[in-house]
Amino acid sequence: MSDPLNLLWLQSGGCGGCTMSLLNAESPDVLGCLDMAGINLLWHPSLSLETGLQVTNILNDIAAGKIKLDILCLEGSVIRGPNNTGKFHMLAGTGEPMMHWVERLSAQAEYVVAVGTCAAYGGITAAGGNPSDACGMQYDGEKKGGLLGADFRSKVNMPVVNIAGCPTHPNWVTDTLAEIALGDFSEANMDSLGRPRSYADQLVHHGCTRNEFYEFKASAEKPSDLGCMMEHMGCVGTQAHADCNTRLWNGEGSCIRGGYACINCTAPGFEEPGHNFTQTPKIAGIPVGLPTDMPKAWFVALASLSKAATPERLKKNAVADHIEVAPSIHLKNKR
C-alpha cells in the first residue's frame, strides 16, 4: 500500500466560509473522505489540535523539505498590501507575512489547490477598491498572475487548481482531492480558468426548478415570486459554471431553490458586477448578460415567441409566491 498523501490547509484573507461548507460533507464526512482517499491531514487551522510552536515546526519542516507536501490548499485570498509587503496579514507566531509562507510552501507542493473564489481570483476580499491588495494564487481577477505568477507550475508540473465558489460546495473539494489522490487528476480536468471540469462544465441553469418559467419567459417581478429571475431579478444561472442545481447543497438546496438569484460566484470578478446583484441590467429592455452560447438575435426572437405562447397558468404563477393555478389534468380517454 502506498504512503498517504500529506495535505496542508492554510487560511488567508477571507471569512472561513469554505471550511464551514466543507464540514457539511456527507457520506462520508470530510475526515472520513480524506482517510478513504489516503490523505493525511498535516494541519488545518480549524480541524487540527496543533497550535503555536507545533504548527511553526510543521511549516518549517515542510519548507526545508523534511516533510513531503503533496497537496497545499489555500482558503482565502492572498493579502499583498501594504506596498506589496504582505504585512497586512502576518502568520501569527512566525513574524512573516502569510504571502511569503504561501510562496515558500507552494514551491514544495506536488499540487497547489485554491479553495474558494478568494483564493482562486481574489473574490470578495478584493472588492471595494481592494485596499489590502488582495489577489488569488495564480489569478488577479480575470488576469493570470496573482501571487505565484502566470507561469507557476507545481512539482508535478500543474498550474494552481482553482476550486472556485463562494463558498465551495463540499463535494467539489472532496471529489477533487480524491481525484488527485487516485492519480486521476490532470490539467485536462481543468477548464480555461483552472476550475475542475467535474462541476465547471455545467451551468447553474441545468436542473433549475424554475426552468418551465424560463422557457416561456414568465418572469418574477419581486422577491418571493415563483417565476424565472433572469429577466428582472439579476439571476445569471444561464451563464454561471457550476452544478448547484444538480449537486444540491445539504442534500436538497441551492441559492435559486432558496429564492435567491444566482450571482455567478464561481467566476472571477463576480464580487463587483457593476450593478445591484438583484437587478438585471438591460439595454432597450433586453438583458445585457444573455445565456451562454446564445446569440443576441436568437434570444430576442425566441423570447418574443415564448412570451406570445406563455400559458396563462405560468403568467399567474410567475408573479405569485405560491401556485395559484395548478397544471391541467389530461385524461387518456376523453368523453
The other form holds:
Amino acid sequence: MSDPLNLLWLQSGGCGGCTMSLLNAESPDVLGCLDMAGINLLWHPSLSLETGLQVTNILNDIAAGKIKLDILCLEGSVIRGPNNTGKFHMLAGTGEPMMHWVERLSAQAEYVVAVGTCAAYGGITAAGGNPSDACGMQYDGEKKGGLLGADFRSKVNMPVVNIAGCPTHPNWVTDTLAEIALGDFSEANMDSLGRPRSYADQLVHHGCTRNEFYEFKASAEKPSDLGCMMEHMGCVGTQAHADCNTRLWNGEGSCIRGGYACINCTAPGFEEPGHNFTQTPKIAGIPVGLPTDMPKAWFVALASLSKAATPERLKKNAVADHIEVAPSIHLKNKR
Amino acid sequence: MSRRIIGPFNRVEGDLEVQLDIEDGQVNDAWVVSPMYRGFEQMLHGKNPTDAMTYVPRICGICSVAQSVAAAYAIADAQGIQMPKNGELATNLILANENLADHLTHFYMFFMPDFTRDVYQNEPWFDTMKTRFYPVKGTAAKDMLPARAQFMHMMGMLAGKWPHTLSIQPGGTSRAITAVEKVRLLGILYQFRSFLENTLFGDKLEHIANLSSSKDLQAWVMQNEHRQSDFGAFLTIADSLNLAAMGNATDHFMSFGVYPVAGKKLFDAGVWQDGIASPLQPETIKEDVSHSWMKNGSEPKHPREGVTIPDPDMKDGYTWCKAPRLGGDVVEVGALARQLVNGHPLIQSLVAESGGNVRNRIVARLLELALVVVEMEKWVKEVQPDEPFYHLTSMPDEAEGAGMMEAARGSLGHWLQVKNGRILNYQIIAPTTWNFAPRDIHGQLGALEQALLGAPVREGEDTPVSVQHIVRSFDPCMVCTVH
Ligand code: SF4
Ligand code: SF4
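To test you: the structure above is the form predicted on its own. What is the structure of the form predicted in complex with its partner chain?
Entire complex below, previous chain first.
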C-alpha cells in the first residue's frame, strides 16, 4: 500500500450509534483496522484530540484543497430544516449549517461514504412528519437526490457508497473502508441502492436459526417464543438485504437470535413500514409482505402443505421459550 | 470582555458548542449550546404505542438500551403490568452491560486523552500519559477496545445486537436464558473482571467497592501496584492538577434509581443536598423553555403536560435544550449523584470534602464499574431458566405512564399518554438535559454553566483545557439532550 489515505468522519442528524457500533469491531478493532488499511484519521468527533479551532482549521484546509481528502464519511442524516435553512443543525463553533459543510467537503473527496441508513437514505430521523426535513447524502428515502443530487460523483467518479444499517454492522464499515484502501472497491461492488454487495447481496433469512420453523410455518406468537417470526411477529428477514444471521453481531447475536423481528433496517423507508413494526400485516390471514422472489400462489399452497406436515416437535417449540421437545434419537442397530 | 465560541466540542456524544466570557484568566460567564434538533417527540405523536420501542432507542447510540428501558417502563406503567423476575434480571444485565461499557469508553477514549495535550508537557507524568492515552495511537485504547467488545458479547447473546435492540419489552425480554448460557455469561463477566482488575484498577473489584473514605482512597493510591494502574494514574494527575477544585456546580444531586429486582432497586431514588438525603418528588419536575429555541409563552410544565415545538427564531433562545428543574432548582445528575443518593461512603466522604467536581465525577464512574460487575454476577446466578422471561400484555386505548430510571449519565424519564390507541404525547427528559440545560426564567444558569464559572484559562489558550476537563467530566450526550 502506498501513501496513507486521509479519512474525515462527520456526524449530523443521527444518534452516534454507527460509531458506537464501530467500536465493537473485533480482530482487529477499529483502530487496528485503520492501521492495517493504511488509513489516517484526519478527525473523528468521538476519537480525536482536536477540539474547537483546531477542528475548524482542519475543515477549512480540506475545503480549500490544502489537505487531501481521500474518504469522507458522514454518519447521521443531512438536516435541511427548517425551510431549507439547515438551522436545525449548525456545526458547533462555525455558525454555519452542517449541510453546507457536508456539501463543500464532499466536493473535495475521492470517495464519499454514507455510514448508516440515516446518512444513506434519511433513516429514523426522517420518520413521522420528518420534523427536521432529514434526507440522505444521495437519496431521499428510495428516491435518488438527497443533499448531493442524483448525479453526484466523487473525485474518483463514484456515487455515494451507502453502508446502510441501523446501526450499521462494524464489519460492513471496516471491510468497505479496507476494500477502498486496497483499491478493490468500484461501482460494480454496489447494489442498485448504493449498498456494498459484500453484505447486501444476502438476505437476513439466510442462516437464520429459525429456518426449520419457517419451512413448516411453525410460528412464534409472542416475544421470547422460538418459532419463525414471519407469520405474526413482523419479521421481514426474507426481504431484508443483509448478512446478519451469518455474520453475527457482538460476537453472537442477530435481531432474530435476540428474539425479535428483522425490521429491514438496511432499506430506505424502513422507518415508516405503514404498520406496527412487530406485527405482521395480513390480508385474509395471509401475510402481505411475502418473500420477494416467490409467486404468491405458490407460497400459499406450500405454506398450507407444510403446515399440515409440521412435526410435533416444531409445533411445540415454536411457542415455547426453550426447547421443549428434542429431536428424536435414531439408533442404527435396532434390537 | 468578549464572547468566545468553542466548537465543535468533540469526544462528547453529539455536537456541542460552549460560549464563554473570559476575564482575568478565568471564565466569567458561560452559555452551553446544543446545536442539533431532530424532533423525536414530534415523530412519536400519533404512532402506535408499542412502536415507541423501535423509535426511542434510536434517540441515542450510546445509551440506546437506557432509552429502551425507560420506554418499556413507561408502557408497562400505562398497561399496569410488571415484568417477570427473569425479565427484570435480563433487562438489568443488558442495561448494566451498556452502562459499564459507557463508563469505560468515557474514561479511556473521551476523558483521559486530554492529559496528553501539549499544555501539560512539563508535568512529570506527561510522557507516560502520552504513550498510554494519546488518541488513536496510545496503548490504552488498544487494551480497552477488545475488552469492551468481548464484554459486549453479552449484548449479542441477550439483546441480539447493540445498539438498538428490541429484546427489551414492557412485558419482559424476548430472549430466554438457558442453564448453559448462564455459564457463558459468567465466563464473559469473568473475562471482563480480569481486565478491570489487571488494567484499570490493579486490584480486586471488592477492594475498590469497599473503599469507604477519601483517606482510604489516598492510602490506596500510595501503594505502588495501585499507582501503576490506570485508575491510579488518574488519581495522581487529579492530585497534581487539583481536579477536585475544578467544576463545582450546584451540589444539589438527584437520582431516579435503577436496577429493580422484585420491587427493590439496587441504587435508590432520591435527592441529596448539604449532606442531607431526601425523597424524590417527581411531581415537582418542570421544564422551562425561556432560553430554548422552543415556542413558549407559558409556565414551565411537568413533562406529562409538556410540549416540544421548535422555533429557531425564539427571542432569548440559544440552544435546543430545555431547562428541567426540580422544585425550581438546578440539580446535577450522573454516577456521582447516583452513588451519593444511594449512600456509598466513599462518594459521601469525597463530596463532603470537596463537593461535585471533575475528580469526584470520574471516581464515581469507575467505582460503579467495580460495584455493578459484582452485582451482575449475582443476577446471572439468580436467573431461573425454567421460569418465564416475558408476560404477554396488551395496550389499553386510553392510558398514561411514566418510566423513570438511570442511564450511565444520570436520570432519564419518559412520559407517555395514549388516546384512541395512539400516542397523544411523549415527552423525554434525558440526563444531559439536566446537566447541560440553559438558563431559566429566573436567570439561574444550568449545571454545567455554573460549573464552568471560574475555570482557569492559561495564557494563549483558545480552548481552555480546564473547560475541556469540566465539560467531559459530565460525560455529556448531546443527541439525548435535545432528541
Ligand atoms: S424469523 Fe425471519 S429471518 Fe428467521 S426464518 Fe423466519 S422469516 Fe426468516
Ligand atoms: S436483522 Fe434486519 S433489522 Fe436487524 S440489523 Fe439485520 S437488517 Fe437490520
